[in-house]
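To begin, one chain is listed below as structure tokens, in the form predicted alone.
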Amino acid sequence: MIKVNVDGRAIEVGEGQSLLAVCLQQGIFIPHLCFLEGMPESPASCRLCFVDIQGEPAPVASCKVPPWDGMVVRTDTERVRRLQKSALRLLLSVHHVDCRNCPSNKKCVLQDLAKFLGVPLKSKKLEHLQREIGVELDHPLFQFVPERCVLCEKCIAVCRQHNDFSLLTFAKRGFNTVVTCFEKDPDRLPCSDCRACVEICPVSAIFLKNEAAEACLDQPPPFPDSP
């Protein structure tokens, strides 16, 4: 067994796993928001989990850092925090901050992060940054938003884990990425039954269309046997 110590807390753990997992495992909370457990890869875009370690000249993503024997971490050092609140405060300049309207309202990791970390929901520090893209997902059950959408990635993993392969995917670069589907048939898409796409989104950025799509859900999948 590997053993580590966070926060002054001595732990002891496998290998096989970032030090980010095994800390959320053991209750000790690091700001993250495009982790998702059974990712082989974390995408690492949001910028929020860095922690210090001692020996390292700067904080580091926790997402990627494989634990070590000996190792000591610091998962609430003064530039860490302001790194972390650095992070949210840009995402939130671009995102379309409208809780009461939102379904993901009082149960949306945006809110938990902002006051855990302190941030305003709608900061003074920063201009906001409207995206009018204008991109619409090209699906017939789900409908997305990409003034909402955190690029978390966690919608194109969970599609991945369902069928072996992501018909989510990102399109365009930088400011202007949105998630899309790149199969247009609606015979061929395997989604009647599924809705782990629209359950793992953190902020409600993708959604079932309306109460028809509601309903075509229950129905079972023209191709049972398509991946």
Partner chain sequence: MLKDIDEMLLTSEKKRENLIPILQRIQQRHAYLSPDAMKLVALHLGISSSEVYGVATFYNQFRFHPPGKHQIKVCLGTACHVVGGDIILENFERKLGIKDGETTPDREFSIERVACVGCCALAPVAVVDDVVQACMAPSKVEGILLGFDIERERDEREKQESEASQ
Second form
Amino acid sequence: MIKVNVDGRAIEVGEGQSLLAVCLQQGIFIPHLCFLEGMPESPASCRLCFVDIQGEPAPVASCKVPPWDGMVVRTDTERVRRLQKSALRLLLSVHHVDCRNCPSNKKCVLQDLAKFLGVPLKSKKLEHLQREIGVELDHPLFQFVPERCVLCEKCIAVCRQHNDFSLLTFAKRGFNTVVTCFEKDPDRLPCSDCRACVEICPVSAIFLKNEAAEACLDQPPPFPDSP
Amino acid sequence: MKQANSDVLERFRTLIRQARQTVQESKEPGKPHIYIGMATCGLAAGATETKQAFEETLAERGIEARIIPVGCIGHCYGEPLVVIENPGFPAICYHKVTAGKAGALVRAFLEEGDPLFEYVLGALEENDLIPTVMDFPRFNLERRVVMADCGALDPENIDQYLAGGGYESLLKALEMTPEEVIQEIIDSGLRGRGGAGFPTGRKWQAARSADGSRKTVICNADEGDPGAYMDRTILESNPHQLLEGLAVCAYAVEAENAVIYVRAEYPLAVKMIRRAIDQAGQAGLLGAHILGTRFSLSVSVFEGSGAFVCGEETALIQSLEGKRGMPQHRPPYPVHKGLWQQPTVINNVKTLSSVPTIVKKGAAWYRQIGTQSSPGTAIFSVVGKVVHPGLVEIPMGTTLGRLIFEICGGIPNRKKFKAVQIGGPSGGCLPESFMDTPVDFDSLTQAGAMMGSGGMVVMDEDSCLVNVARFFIDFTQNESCGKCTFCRIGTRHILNILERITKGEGKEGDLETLRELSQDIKTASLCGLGKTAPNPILTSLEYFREEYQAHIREKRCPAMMCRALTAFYIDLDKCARGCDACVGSCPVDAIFTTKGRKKAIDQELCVKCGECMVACPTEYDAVGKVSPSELAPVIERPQEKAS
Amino acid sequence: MLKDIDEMLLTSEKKRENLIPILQRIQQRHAYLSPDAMKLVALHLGISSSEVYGVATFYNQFRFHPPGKHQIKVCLGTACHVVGGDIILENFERKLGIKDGETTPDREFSIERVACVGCCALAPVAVVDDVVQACMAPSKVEGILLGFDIERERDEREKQESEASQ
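Structure of the form predicted in complex with the partner chain (previous: the form predicted alone):
Up next: the whole complex, starting with the chain shown before.
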């Protein structure tokens, strides 16, 4: 067994898991968004799961670090929290914050993180930015709400797991990256009863269209913010 | 195990003998030889027309001479460059040879023996008649190792490379064990020229000792930095040197596959390297059983599709595998798990092109050049406001001041030096106080810039650092892959703030937000692109803070470059009645005639392109520029007469 | 077009790593990637068409609409920026009445911005139909476009004359 010390607590762990996974199992919360239990590789893209490891010059993403014997970890140092708050503020600055009309209200990962880190959902520090979508989102089966999407990649990962290849994809690049599906012919999509992407989405950014009504999507969300 | 034996040696000797003979035969003694630089820069400056003019005039005058297209020597300020070997004269280099000058040279020099001194840049060899190019600092302070033969060879002709000692290093490497080759590279202290300066020998060693059955060597020629083009020049001007280095590397790490990843935006470079691979394959220097040994290497070319981030090695690998070029977390490093999860060495063009000379002349020789921690030479593309822009190869450790003011001739038009941006979008802007800084990996990083791609943009007093910082962040945020939060969203916020500032809409507190965000992006981004993207902001904030403040507090751009804060006006005291020079130059018809039959600018229509300032005859010099724009005098347009 | 792509695909191996070279070849021959072309490629390589689309939209090189007959690429690299590359771009945009990334309604011209063609010492630079134009100025923009106008008029006149003579 590998012995690791996290925030002064000694824990024993087996091999083959990341530090983040181990901590979460032991009930030590580290903010995270793109990490998906059971997936072979974490994309390490959300940049939330930073921890300080003794001997490392800067905070590291715990989803990419295998625990080693004698590792000494702190999850709540000032610089770790600074980066986590900064990352969350950035994510919120492009998120359409309209919780009352969002199906994820009260079970939303962003709300949880904001509470944990003490970051207001509508930060005054950064302006709100809107993406240029520029990609055909109109789709017979899917309803995408890119203004909510945090690009955690979970929907793409579970789709790949269920279908061997992914019907969902990132399109475009950089700031304008969106999740979309290119195949427009419903007959060629094996989507009828697989709702994996819908269920995994932590922010209600993707629906199957026939379920859109119950998801309060009769009208596309107003943008920019209505008061 | 060593690969070379007497058969191999004999085979190689035959090859060299044949090449020398071919080169010898192609030279026609007694006839003039005209070498024209025909790489991308030369072509852009009109080398095709120059060549045509030579051909036509030669035919017209009935003079027999040979025209040989060659690569680029990196003296871009002088393009199109032509070297003429006329029997009875030293070889002479001419610069800015337009079609007209080409015709004149044939008539005067080839026909009548007058070398036309006014067009001469310098002779290439010592003589009593003409000063040599080595009398100029642009030549004699350079030290050419990697680019030694660029512009002297026909890149489409392997025989020329072979006749000059080419592929001898590959032979020498085959006479050594792979371990010995790696040791030689380690001893030479060669560091990766891609930017970060990782020791090349150690990278090779790691890949060699890594487990894997299908190792690959990748040459990274995805030169994406806007402002650097040395990799392109090397590919276009001396592709075989690169292939030789690639082969030595593959032999050392025991790889049988090599890929050259070139930008698709470099069509000529792609063509040249493809041709070189074919020729080397035919000569038995690449492909199966090189020179009859058991070492085989297949080399392919992959054209990058335009994504700066693919210069990052993990993203480059994703792209080669046919995926979106998104960087991956390191470790694992590509030397352990790279292309198809196999050990992969990724080296830059300049790194691999340095290898043949190191193997040939030895590690000790290489260490004499440069500094203790950064041996060898550095290649910079010095552009912007300098007298002699172009590619410069200098020993590491040369000071910035010497590079900019002595070698590149300083700032033109008696303007003042303001800053130099080193290392492209990932580098930093350094002010005059850094002119004594030696150019090497560690000193530049310490100064807040970095060696990066070797792009160097010199700026004079007319360049606005806020504007330039905005330019770089605009570039990086455009090229961000969008994977990680900090780079994807953070750089966009920085861009927005800088855009506001350059438009005069900056707020108090913006600079603090800029600094904090930049630091977070630098620490927390996933890959090198994000981690280095804030460097131009952080350095310019540190060294040119007043300039930011002038934009925010006074709505003034001190360099008068930010167009929203600047206005052009015509000084009525200087403007000459009846002169119409500016009117025709204006692309938007913003210039009108005043009641006093002088000219004035309609500020509403003006797009601030500065053409009128260029067009105004120097004896009047009536067009001026002010910032903030409200300072421009308001002159009413006379009412149009009813027609 | 689809038939041609089908034939072309027969000659390329069904390997994922060939995706980008295949897309490059299609674009080289047909100037852009149509949705149907991307679906054919997906079918050939046995991957989802979404994946092909995702890869294609990642890279600057690929276009999804047919470009103009004459392609104007304005370099906005560092050296060009410092000497006013954006002014050159604006001039092309103004003269042609389109923005970068767009094509004129008559499909004659399209404008793209590129991030450095590597001719920094000759800045500002534009690439017009694969010919690098060095040391650009607003007046040169006008000259280049005028050249195309003259060429077009001449072509039309010749066409009319040849029709008349028949």
